[in-house]
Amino acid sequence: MNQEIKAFIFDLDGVITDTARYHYKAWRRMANELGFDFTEEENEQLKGVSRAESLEKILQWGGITVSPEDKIRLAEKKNQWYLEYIQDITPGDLLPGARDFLLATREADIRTALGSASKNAIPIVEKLGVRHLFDVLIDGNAAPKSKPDPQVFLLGAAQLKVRPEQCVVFEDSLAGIQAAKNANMHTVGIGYMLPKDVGDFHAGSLEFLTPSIVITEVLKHS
């Protein structure tokens, strides 16, 4: 891979905050109106995935089959839930050190760009008052092949005019991860609930990181 890294692609839920219980929330609420449950465990197969396949996903987990019309309805149903969920959101509700993070980089001159697989992605940022901070926003709507599939993150990458070796992304799930390795991207697994070694670096979170760091540490596996 090329040595030079010139932007940072970050993904929303996990890394700049938390709306995961949200999504949780919703979907199990509807998969409750449709008399099954599922776990939080379960949940985590849902990150970085569209909420088509979500919801399929949960579909095969009850046991239920509905036509392709009810799939819409239930669909659009959760995300009114979810809409409802988080018109409450701050930017009090920014994940230790993501704003600090994001702050640093544009001192360092590292292009930045979001890279979500949520329809809901460009709201949020604007709730948590970090809009500003993101060269550019690559969310569901433009780019509605779910991860592991590259596409959010070469959107991203050809919006910065940057190419994919010179990205580093940070990502908080591991359909997220192989997402980047397949744009042949650099990767930093963010969150205690992803393997350590999946990532060409592993953080808790953005809170005790720097640009400087980052780089050094992703380009020692390059």
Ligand code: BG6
Contents of the next structure:
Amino acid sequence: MNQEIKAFIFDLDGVITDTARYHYKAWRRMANELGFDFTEEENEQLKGVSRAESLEKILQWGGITVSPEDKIRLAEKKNQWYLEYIQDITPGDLLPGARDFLLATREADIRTALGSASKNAIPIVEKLGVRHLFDVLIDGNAAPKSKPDPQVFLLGAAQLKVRPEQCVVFEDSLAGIQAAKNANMHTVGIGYMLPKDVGDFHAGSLEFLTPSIVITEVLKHS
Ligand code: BG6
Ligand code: MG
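Same protein, different state: after the form predicted on its own, show the form predicted in complex with the named molecule.
Once more the chain from above appears, this time first in line as the rest of the complex follows.
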């Protein structure tokens, strides 16, 4: 891999803010209405995965078959609940260290992108007051192929005008780490639910990281 790191690409849900728990809450409410439940461990398989693919997995867990029209209705219902849960989020809902790390990244002349599977990502970064800290924003509308497909990160790199091997991706999901690897990018696993050995480097949050620590650690693995 090229040793020069030029860009950091951030997942949103679970890396910049804790919206992952609201996705789980809304999907669980839907499953409960359909008469079954699923665990936090099973929920890990939904992180980074698009709304439509998440619904497919959940229906499979519940052993439920529904019509294509009902799938659309169920996905819309889940999204309405999710939007209710997140309607009052503010900059106070940024995860510890997220804002400072984004600022330090820009200070270090490293370009920044958001790479999220969520179609709600852009209004969320606006509510969090950090939209201006990203040079490029790629959401689930711009990149319809669900992680682990590398589309979202490759589009981010292309719009930042950097090569994939010059990017570090920050991700809290297995599907997202795999997507970044499929894109030939460096990876930092974030959060306590993700196994520590899946990325090039792992941290509980962005709180105690600096751009230079990240670059040193990921390059040890290249
Ligand atoms: C990802 C989340 O960021 O976005 C997934 O990790 C979610 O849990 C996916 O399903 C799609 O989100 P949305 O907001 O488009 O339903
Ligand atoms: Mg995530």
